[in-house]
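One chain is shown next in structure tokens, namely the form predicted on its own.
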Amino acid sequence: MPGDYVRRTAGSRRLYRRASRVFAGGVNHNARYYEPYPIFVSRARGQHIWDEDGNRYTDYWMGHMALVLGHSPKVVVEALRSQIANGTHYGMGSGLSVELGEEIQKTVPCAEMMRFCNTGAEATMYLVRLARGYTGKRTVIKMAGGWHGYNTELNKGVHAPFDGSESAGILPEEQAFVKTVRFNDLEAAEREVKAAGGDAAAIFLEPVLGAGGCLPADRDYLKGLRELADRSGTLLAFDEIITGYRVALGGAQEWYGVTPDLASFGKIAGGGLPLGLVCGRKEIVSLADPTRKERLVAIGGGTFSENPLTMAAGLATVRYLRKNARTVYHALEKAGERTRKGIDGAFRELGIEAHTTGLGSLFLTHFGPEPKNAEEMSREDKRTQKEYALRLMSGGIFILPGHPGGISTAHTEKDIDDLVELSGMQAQYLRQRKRIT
């Protein structure tokens, strides 16, 4: 482990020891742990975070990629300040939730109707129920490497060897009707739909595979899945919790020009506060309507669903993005391309094979051949990838090891130049160590 990291983060090391006596593994989200120990953040503003030792980092993790306007943007802070005076939790609906829902309808192609919840994991769970309730079918086809939150049925096939549950405590029968296929492989999806024998309720995927390597879907692949779903009477569903309001105003479905029947959103749509939502065709989502006489799809809701603070933050964010869509998304796309090409060029100059994948403002650097799916990604040089991220931290740039980065509107051209320059320095180090030839 890089000695600079340990020397710079003594305060985080002490806090991690304390946290380990309180929380399982010292963390409250498994992704936030990395060796030798994670930093603990004391404050954040714009494109920067500061750790407990006072070290400032240019942040590309951006709250699990949930912050497209940067940390504590003025438009969100002002909305929250105003709302706090009017109440932090109503336990009922409000005008804010209606306004946010209307903004989402205006911007997301498939969002004819929706339901708010508190997390992305809830949204994907509800999506599966809606798909099965509407079609009367059981089988859900997901992608190897696809992470859809902690809900029981979809917590499967995320990590190599991509053929089983990701957790103890889940019964085999609870995942018996979830099938995993290779991402970006249309023939594999076709075979699984055929094998289901008319029992396929949904084909469900992230248009950009997140935990599976920040890998964009091929456009023809998504169009092929749309056609396959239509031919087979199966629903096409997108998990846009990462891509929603990041790769385009209307999410990846707008960017690719492929409209799903259902979609899950979260992260950016909540303006930096906890939010999940499931949306889609009206005749499907209306199965959760409690005024219906027929049996309901049990979405129900949570205590904090449509919490007014989240609604205020989300409304401020989505309105800002809609009003400034042309400039925001052009700038994010340009910044993402500059980042991906710059990092790869810095490594290529020294003969190191590295490929930075992503779409729009998303990126992740891989060491080894360029992956097209999670299986290929799982065979890359993980040790070098993690060491690269730690050395970036020692240089004042925060990227969570092994996870995608996200650029915000707060990042500048200089920030990206600094990332590329520091990547070049790491390339020199790796070359000197002869770890990669």
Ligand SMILES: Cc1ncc(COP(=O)(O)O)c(C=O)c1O
Second form
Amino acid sequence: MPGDYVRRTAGSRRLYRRASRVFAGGVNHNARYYEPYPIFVSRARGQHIWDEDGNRYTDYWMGHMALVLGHSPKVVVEALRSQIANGTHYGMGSGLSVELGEEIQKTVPCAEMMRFCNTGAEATMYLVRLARGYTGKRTVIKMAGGWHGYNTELNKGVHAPFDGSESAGILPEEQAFVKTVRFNDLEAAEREVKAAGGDAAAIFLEPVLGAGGCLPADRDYLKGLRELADRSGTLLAFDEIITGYRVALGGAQEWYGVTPDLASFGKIAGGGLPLGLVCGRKEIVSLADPTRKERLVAIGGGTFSENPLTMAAGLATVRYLRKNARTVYHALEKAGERTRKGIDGAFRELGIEAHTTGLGSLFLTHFGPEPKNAEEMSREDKRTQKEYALRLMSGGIFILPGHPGGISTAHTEKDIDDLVELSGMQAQYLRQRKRIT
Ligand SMILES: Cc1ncc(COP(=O)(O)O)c(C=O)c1O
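With the form predicted on its own already on screen, would you show the form predicted together with this ligand?
Now the full complex is given, and it begins with the chain already shown.
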């Protein structure tokens, strides 16, 4: 099977060899590596990407799920074109950032006040700082499999066995007050809050576990976490960097009807350009106000925070989504359901146990029993999952192996039917392989 992949991707293979001499592991994000080597992209448009060899793929990776209107949508391209002529970097605030902030305030239930930064990893780092500064407590409770970017504190318990640091360069002391609990397990969170003995600053989670398996939280679980947080004087914080502006206009907090105290956003909110955003209740976020007389909860900023290109792209995207919310989110939800049901049906028809999890336009196919949390997901058949993704690539569909897919408004019903059809071919192949072995 990789044979076909290798035959079609000689240009990517050559670039990968060169990249390996320049970048550690030949990539600039660990998630982008897969065996035997990743494709290198030469251009993108709508629902498609093209690799170095000119192969066209229907793209479901969508730039780490940051693109909900497809690649280079007209509204964003036009906004960027006119902004480039007016300056690419001010290093000061602008009307654009105020307008984007106001749009976000209007659309995200918890966003009474916010700060922009450049990446999700920065936003979640600031979120932890705000939670600790506001509560005066130290412990942050996160989920096993929860991914919040490469910042030092939260880079813990992401991969099995879910109890340690993800990097030899991070000291255990730096993560001493970050605790990991099982996702979708209210009692586990209750136990950890109790164990913290009044020191729990925040319960922090993705409402749909992303890298941890594209696993949606149960509604009652999130409601239970909200009550637990209120009962124990702990903040509830959502990482909406994937779910923000994807599962609903107001993110997962709107979809579930559970409002957190703090939230991080990124990806779609920046129109597909680099953005991080930390937002939440005014009395918490205003602790970062540098004009305050009391001790500041410094969350700072960066050289490129509120850069006008991201602001223009984000504003064009969020405005478009707000104006078209009803049709966009209905269509994305329907497309997601068609995808999940179609793929599972294609495998089940041939007796292969597969479960496509997700919410709205997010999906990931698992081979084995349906997982409810990252621990269960880590025991599934990863080899088949990766092989499936490679086979899809040979058929002109790109899903980053082992990672969730995100459907955009540029995808058509035919695109989804093609994905289902190719899944059926993979099912046939797996059945044949089972017979032979
Ligand atoms: C849920 C979640 N949080 C945080 C991040 C980190 O964002 P960034 O990659 O922009 O640092 C990601 C990135 O994929 C994410 O999926």
